[in-house]
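What follows is one chain in structure tokens, specifically the form predicted on its own.
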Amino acid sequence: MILKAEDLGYSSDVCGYVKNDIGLVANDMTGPFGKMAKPDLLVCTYSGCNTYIKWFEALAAHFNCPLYMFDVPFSRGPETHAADIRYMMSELKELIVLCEKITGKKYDEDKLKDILRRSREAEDLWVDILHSAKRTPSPFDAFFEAVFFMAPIYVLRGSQECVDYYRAAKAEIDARVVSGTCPIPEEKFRVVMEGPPPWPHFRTFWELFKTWGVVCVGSSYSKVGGIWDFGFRHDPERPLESLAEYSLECYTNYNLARRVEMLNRYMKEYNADALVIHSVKSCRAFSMGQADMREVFIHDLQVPTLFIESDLADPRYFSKAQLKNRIDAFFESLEHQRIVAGKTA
């Protein structure tokens, strides 16, 4: 799909997700699991990444269908501005009118409230799972497992199936705690992971860390579609306002200072030994500022930090040998520091 998009003129530097989608469109909307339907409406909320704007403009031009841009103000600090919330609520009301026109169905606020109640229940369960990584050893890998565990809360949120899934997932994690089961045979290092995974080489990437007994106890990518572990929950009594507040709290909608603060909080609360920054070539929303972030953690916060590079979607930018050299050298150094510290003590 990526190569199909490049054949159409998309640069190698363009986001791999965008090219994957454009390639799917060029392939008559047919992928490995069948053919997708033509959209009647495109809704783009780009708090996750400004690249979405041009991406969805290209899709709208191809499908000749309405495109609604849900504009979310950039988050520069922890405070929520009332004017921002009012602005987004007015946008949601516009979107409601548009959806009523296209579907012929009237907006049902009571139904939305029920959806948000189920959303809140799933969010509570998800946070319980995430917080289990505070245990030593951790029963849960908050990156390599979390990027799969997080799927229902992004694509099925508000459904009973989503709630049922997280009940089952939490039961599994609780059972791991009782039995002493961990994601790897022996936990030696606890890390916080910044950045997306390299999906085409996911298993290989995980094995490079497993070799060193690494468990991720916190991650930023598992919060790319919402941050709940610091207290936010959808509120069924304030449905539209709640949706507006949620839209602000996306990790990639944070400025660099807020991102650093969040990752450092994970370092402390989850008793992590190091920060791993996985910078991906084609995702500007994540990779921009990561070099500066590395400097802050190493020099200002005295946190051991590993900086590695590949891509989240394009397999051509993944070099196992190069990554292995960097990862091995980093954890070998951490291991040596522990030995020296033990002898000094």
Second form
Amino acid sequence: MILKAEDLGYSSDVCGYVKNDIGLVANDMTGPFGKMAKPDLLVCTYSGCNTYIKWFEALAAHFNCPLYMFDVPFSRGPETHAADIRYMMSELKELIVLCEKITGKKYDEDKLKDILRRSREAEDLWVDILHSAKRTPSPFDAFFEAVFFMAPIYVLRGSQECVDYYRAAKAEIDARVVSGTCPIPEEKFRVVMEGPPPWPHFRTFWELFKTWGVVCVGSSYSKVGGIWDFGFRHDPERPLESLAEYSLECYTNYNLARRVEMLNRYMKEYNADALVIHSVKSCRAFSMGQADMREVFIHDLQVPTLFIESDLADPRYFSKAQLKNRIDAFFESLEHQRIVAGKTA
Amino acid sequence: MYVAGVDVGSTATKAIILDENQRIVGRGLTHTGANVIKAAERAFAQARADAKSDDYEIGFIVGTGYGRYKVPFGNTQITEIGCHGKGAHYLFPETRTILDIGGQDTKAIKISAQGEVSDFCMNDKCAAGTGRFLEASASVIGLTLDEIGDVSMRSSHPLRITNMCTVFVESEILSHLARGKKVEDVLRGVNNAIAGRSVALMRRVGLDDEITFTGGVSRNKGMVTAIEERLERRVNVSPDSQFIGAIGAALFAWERTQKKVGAS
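What would the structure be for the form predicted in complex with the partner chain, rather than the form predicted on its own?
Expanding to the full complex; the earlier chain stays at the top.
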């Protein structure tokens, strides 16, 4: 798919997710999961990354269909502005009118409230799972497992299936706690992971950490589709307002100070030993500021920090030998420091 | 009981043998070439011959370097980052920052007063600023790596080399030479370009204290001068600078034997 998109003229530096999608469209809308239908309307909110703007404009031109682009104000301070929420709500109202026109159906607020009620139920269960990583040893890997566990809340949100899924997942985690089962046989290091995973080499990447007994107790990528673990929930009593709040409260819509604050909160609340920054070559939304983030954690917050690079979608940027060398050196020195500290203590 | 460290680098493979008092008694050095296992065996055999240690037992062997898992006789593996920290600390105990420029990697390593790695930064997926960059530059001019240091020291008007790409730098050098520029000024420019990049890498881990320069490129006097001028201070360079990774590996091996002795 990536090569197909590059054949069309997309540069090697363009986001791997974009090229996967464009490649799929160019491939007669057919991907590994089957064929996608042609859209009647494209809706885009780019709080995930401003690359979405051009991405969806290209799709709209290709499909020759209307595009509703949510203009999402970037987080400019420590908190979300009330004016931004009102602005997002006005956009939601515009979208409702547009949808009514295209579909010929009336907007049904009761139906939306039902959906939000079920969303909230799934969110409560998901947060319980995320919080389980506060235990030592952690029954759950809050990065390597979380990035799979998070899928239903993004693509099936508001459905009963989604609630059922998280109920089953929560039961599994509870059972792990009872039986003492953990993602790795012996937990040695607890880390917070910043950045997306290298999907084409997911297993190899995980194994590089497993070798050292590393479990991720917190991660930012598992929050790109919503940050619920600090208390936010969709509220059926305030449907449009809470949807507006949700759209603004996205990790990649946060400024650098808020990102650092959130990761540092994970470091403390989840009792982590180190921060790992997996910088992604083709992802601007994540990579921007990560070099400064590294400085802040190492020098100001005195947190051991490992900085490694590959890509989220393009297998050509994954170099196992280089990653292994950095990961081994980092945990080797953490382990050695622990042994020395143990001796002097 | 003797111990050994074998550092399999991308260009050269180094072996060191230490005696029970952590004194260096044997050194081996060979080109890595295509057969990494053979190179490790060759360097180790050289070091044994140098130490005249055929009669002694080698109690523990640590492999390091990018080919550390290809040292078939090694007891364990430790990354070259840890080993350079250990080795530099052994030779220069006040060292806090290490610059290691090898064949395909440039690393800045920060160590504690005990020689433990506290932070490191490396170049990524590109040979800019590494030994390979120097080698490419030297070969355009028709010199060997060992010659370019002395030649560059004769420069009075160093040129500014702007390409950091190992492939493109060759054409930049050729165009300078075609315009009648002196070889020494070109080489000094190459050294200055690498020094600039290396110092920037060191700043990322911190530059407060004593600095030690290690790896094959530290044998190039022109590079040492260029880095010292850029930093406006002296850096430590040992005659054994190319062996520091292997020395560190051997020191780790020595520690392992001490633990064994203590346990039994």
